[in-house]
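Single chain ahead, by itself, as structure tokens, in the form predicted on its own.
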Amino acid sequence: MVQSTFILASILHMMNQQTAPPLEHPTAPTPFGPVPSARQMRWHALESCMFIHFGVNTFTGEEWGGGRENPSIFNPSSLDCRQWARMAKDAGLRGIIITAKHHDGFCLWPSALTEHSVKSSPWRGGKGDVLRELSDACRAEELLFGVYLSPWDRNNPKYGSGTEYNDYFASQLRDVLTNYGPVFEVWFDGACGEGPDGRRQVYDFPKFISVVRECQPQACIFSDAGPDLRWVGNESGYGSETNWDRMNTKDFYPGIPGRNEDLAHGQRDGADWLPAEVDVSIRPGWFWRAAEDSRVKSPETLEKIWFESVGRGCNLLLNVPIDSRGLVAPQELVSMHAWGEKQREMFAKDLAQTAHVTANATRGGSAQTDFVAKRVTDGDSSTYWATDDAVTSCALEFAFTNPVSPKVVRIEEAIQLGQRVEAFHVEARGSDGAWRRVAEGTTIGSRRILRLGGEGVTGIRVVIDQSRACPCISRVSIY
């Protein structure tokens, strides 16, 4: 009888089998307004690099030098980028961008172009080239390499005379993008102030813009109007706690005046994708100086910089400026590795890779389709979570089967389909069952990380409460 009842069932079975309709695949979500371009996707994924300034500044003490330095004072006694590079990587950065040319115009390659740069200097007999082995130590320790060029050159002849120094300057360009091997950024700040005779120049980005995108066309381009990055407004280290990926890029050009808003938060309608990098200093100048030894950031002013930079969906450019010895000075190797190892040990462990994910909506209804709650914890930032097209507020559940204390949460849209949530909230489930709301926020995009302090918690929702599109959130870790 047995046997017969599992006949039958195993019959019944494939019959079911045979007449049920197949199982439907809901088609993915359709793009919302500007997406990153593969450029910009890979800049994304790097979220924190390390900034350099260094040249004759730093042997004179000025900020800005005035173009009349003698190249004989740039003679660091012990460079040694291989040791800039390991730092920047203990640290957990992951590219290094150098003043490669900052607006007194000394060269920190050998140029050809003119004799202000370091082959009129004693360093190396003169046969030195800082960019060589920077670019050299970046690849050894597996770091990205790029450039700082300023437009500013207070010490060449033909600044000011227009199109003269506008090709002069592109040709800059391309001897540094195309003998240091792959670019990943290039750094163009607004400065245009006098030249050796009082002139002042008008740039020509479109020129200097079409000879990064011939030399090294998968580097990305920062400047107050992109093309690929935006400038987040301040020097101080923070991004905006609502900060859209969009702007209207034809509104804006390098050197705007004033610290302009749209620039911090966004556009919420811009017409183009231009991400926010934020840039601050380890010191409170941009190259060193032995009296501000004393003034390194901490590592817990680092740790609440990058939560409130990568935490914010901005990526972070740390300055760490090299000494007269050209190495990085002792209290900033202690301020950076203290961090980095603070940074180890809050994300060790991702509490989210344990838990049982579920969603109160997915995309076409079926537990099986291809943007379930999982998506989220897989790994991969190609997949993703998502509802239908009409369900705009949702939430995820996350699980545990036994209670844990998360401290952090970090959540990520799928930006290859574009910027979509404008209001969340984060609830922890206690020993007792009720749900109680611990964080909160307005824009996701990039990434969105958010400080929890929970104790005891069996169970982490993350909801969705306002979104212009459906959610397409591609990660959420807990830890």
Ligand code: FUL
Contents of the next structure:
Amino acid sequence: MVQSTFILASILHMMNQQTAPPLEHPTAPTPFGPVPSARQMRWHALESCMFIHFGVNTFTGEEWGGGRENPSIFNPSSLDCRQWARMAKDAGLRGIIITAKHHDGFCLWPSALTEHSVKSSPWRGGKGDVLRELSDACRAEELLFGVYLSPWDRNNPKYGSGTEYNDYFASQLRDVLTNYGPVFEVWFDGACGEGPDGRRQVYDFPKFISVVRECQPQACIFSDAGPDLRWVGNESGYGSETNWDRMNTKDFYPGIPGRNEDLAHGQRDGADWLPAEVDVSIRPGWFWRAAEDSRVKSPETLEKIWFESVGRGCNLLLNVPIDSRGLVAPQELVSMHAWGEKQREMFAKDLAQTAHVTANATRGGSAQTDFVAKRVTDGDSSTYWATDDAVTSCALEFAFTNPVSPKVVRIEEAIQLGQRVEAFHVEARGSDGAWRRVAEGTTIGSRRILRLGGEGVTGIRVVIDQSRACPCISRVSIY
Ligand code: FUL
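Got the form predicted on its own; any chance of the form predicted together with the ligand too?
To see the whole picture, the full complex is given below, headed by that same chain.
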């Protein structure tokens, strides 16, 4: 009897040794599919930036100036870029992209390559430079600075000539990318109208891209087709609920017609990392005009736009045009400030930080690995909760000591390892102890933010229903 007890104990001991001992550092999951570049990773973290349309159209009321405007009409009476930057910062925006040149060809900097610029205007006696003032203001307010330079140029006589115009445009690009400090994003639209005598310009995008890479290697390039950021396929302020950060960029080009659905959803099996940016204006038009002063979007609409863009894993580029005084109009100031207040109120307290976090599966099986559940609340986007490779459905649970009333849940994947999740839902435990489904979604990617509206909740579960490889979740916040 003694001996058989001993044998049994030995067998149990051996078995225990065979079921792998808990690993302190099981290997990290291998990346799944394409992954973001360093510059794309930095861009994802920005979430929301401000777009500024400003130029000769501000003084004519046009949306697309014809290029024949007399530069003397550009004469803002009290231009103050610090006011623009302060407002952007107050509203929680992290960078500003300005129309250095729109389709009318008028340059907001004193370009040596054309007379059609601020240097031919009475503003600051012809010595002004909006890009200088704005880039300085951005630095002072700790915002990033970016430029929109329209390849379509309705003023330049070379437009439509082919190489000659492309060289002109590349030189302009070099000008704005070498004189104003770091540029975080270069924005190209695909508009390609006719030049003099109906001549069509074939843009040399590979050349334009190489100039950006050479002068500002950190900058992300936006266009319908990337190479770093894609257009979301609409200008109404929403991303797609199912949003893959992947595209086959070789099948796209700036201005491509009929592909807006693909641009909205991304392509599940796309070969390249190409996240979507949502550009939308706070007014009906992109440029300021007095007639639209009463049609500035309300803080509630801005909040809805934010949930449907940033909340769906896109970045938001919110256009706030500058008025003919050279200032943000009073209507925008009111709306943007109120929206900023709403955000500060909504995200004041992350309840997930106060919860006890557990998972029903953990990579390596031990409670002590690098991939434990509490990595989702450590405030470090480089760490994450992960499961073993074979586990593609699993759950995280947040238990609260006292009942809470969560209104919003925010979930982020560790996208440095690719985009994985394609179905998830959220459950809440009510005061009766029962779990109920309160939200659901498909993709997560850089982030998915959903409204909850729960009262008397004692627990929240984030259930990953389907993932293309083991889920790697870097953050869960509950507000
Ligand atoms: C488009 C332009 O044609 C519009 O005028 C505006 O600038 C918008 C953001 O991009 O391509």
